[in-house]
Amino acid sequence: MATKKDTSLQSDFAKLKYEPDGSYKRIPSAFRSFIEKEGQFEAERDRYHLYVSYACPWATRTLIVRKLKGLEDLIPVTIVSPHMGTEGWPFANVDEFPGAEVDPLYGSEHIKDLYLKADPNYTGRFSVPVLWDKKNHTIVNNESSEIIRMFNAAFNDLIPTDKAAVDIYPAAHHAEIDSINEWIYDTVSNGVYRAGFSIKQQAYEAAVVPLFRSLDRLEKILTGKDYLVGDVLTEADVRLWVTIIRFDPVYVSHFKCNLRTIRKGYPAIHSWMKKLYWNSSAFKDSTNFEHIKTHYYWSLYTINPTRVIPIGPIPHVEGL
């Protein structure tokens, strides 16, 4: 389903804005509605689709919460390419990529196609995930932290006891866990782009050395333990997790985080990354080294013009 409108400032990498510092400004979220009961979307069986990119450390923050809560028979998910190129994310029927997927619902030839479909008039980034509507069809959510909280607490009436007992956000917790994600998105999550996308010296230092002292702040608080909040796996890990999982195969070199390794320099955190991984499918399923590395370093052209893709580190995840 090919689109005729210019849409390359919305898909092109390359077609970045900047602010007048160099830095880069990331756009928010623009669907941002919610599944809830007596609301305009409903917990539904078979309503609504996953669209999302293994490359994509937002968008893998959905499916891991997806799987830690028994999600998969309740919301299909579709995986597209991770050549991300000037027209934005590809599905498998314009590249085969091997894992990408075609679209089961619209055979879309782009994410952006099914922007445009929910509305045509659309002025943001064609950006994953996406939490579609089949009923309505259209975006419910594109914004990863609330699809996250959807997925924990929405769909629990339709899932089995132990799943629906599963909880990332528990109520006790809330103050800390809004308190953590604040200043990780800050300067972790979002950190890393900031520093990666920078086109001044000045505003790459302002990114870089910022992150690394919340690394710092970080590995105290996970010396000795397995979680970041109280003695539980909650969204705070697994907002962190996939940001720290593609820490030393990307962000070291491309996004030239290069102050310290997590392997070499974090042990706490090198600790609660692999835990994670191997003990947990949720978290080590979603991840595909394939995807994210070929994603950055060939998507994102203008910081890597050749498009050669780095061999290391190896393993990608050491073992426990």
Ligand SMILES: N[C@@H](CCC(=O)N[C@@H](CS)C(=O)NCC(=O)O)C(=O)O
Second form
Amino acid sequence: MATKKDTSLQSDFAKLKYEPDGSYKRIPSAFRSFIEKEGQFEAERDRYHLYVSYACPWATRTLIVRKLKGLEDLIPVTIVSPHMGTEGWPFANVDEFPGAEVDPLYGSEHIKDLYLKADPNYTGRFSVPVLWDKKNHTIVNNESSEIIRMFNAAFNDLIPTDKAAVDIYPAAHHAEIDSINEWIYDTVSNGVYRAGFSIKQQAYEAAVVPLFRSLDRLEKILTGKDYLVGDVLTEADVRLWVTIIRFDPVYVSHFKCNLRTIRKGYPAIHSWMKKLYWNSSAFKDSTNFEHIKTHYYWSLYTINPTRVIPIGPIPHVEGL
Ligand SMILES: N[C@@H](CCC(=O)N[C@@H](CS)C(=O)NCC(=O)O)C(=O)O
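Since the one above is the form predicted alone, can you give the form predicted together with this ligand too?
Every chain and every other molecule in the complex is listed next, the one we just looked at coming first.
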């Protein structure tokens, strides 16, 4: 099911829009419905499907929470190829890449086919993750921070009690989680992109300096602690972790975030990152460095025109 109209302005990385000062501004996600009781989208078995890339940190948040909550059977997932080309993210029928899959619902060629099925007049980027409703053949939500909130709470009646009891957004910590999320998003999770996507020196420096200031702040918070907020795993950890695990393999060189590395410059952040990776399959099994490195160094080709993929760092994640 190929899409005929020219959507390259929405899908081609080389046509990404910049601000006049050479900085990059992320546009807000467009599909923002919630799965909720008596809403348009109710929690049901065999109704929802998740489309993700292993490469994408935002999508990986949803993979991690899906596993933490034991939603694997309830919400099947399809992995796209990391070669995000001029048409956006392809499925395996268009680009066979180890670990990539075909779209089991519609045999789509690209993620963009799903967006245009949901809304033929859609004008945004064709991003992952996509939470799809099989009943109405539409996108429920394409904003990772909201998808993880739904995964945390919306399906609790349909999963075993031990999994329902897992709560990564505990009421007692809402304020603290919301506030830490905010500055981490601006300066770290999105900050690495603002640094890497900058096309002017000043815009780059305006992103990279606050990024490292925030890493210094996070180093203090995590010193002597296993988690960011309280003494439990929360969504704040999940949201930050997907950026930190990509930091040394990708952001240090590709996005020029090279004031320090995590492994040499931030012992507490490094230890927090490694413990989650090695001790929790939800984190480790959601991380695929082949997809991650291929995507960034190949797809974002205006930044790396040779598309050569660096081999290091070796190992990608050090042992505990
Ligand atoms: N706000 C979105 C951002 C998702 C996003 O930017 N995904 C990137 C990959 S890391 C993407 O699919 N980009 C496609 C494009 O811009 O063409 C979320 O958090 O879910």
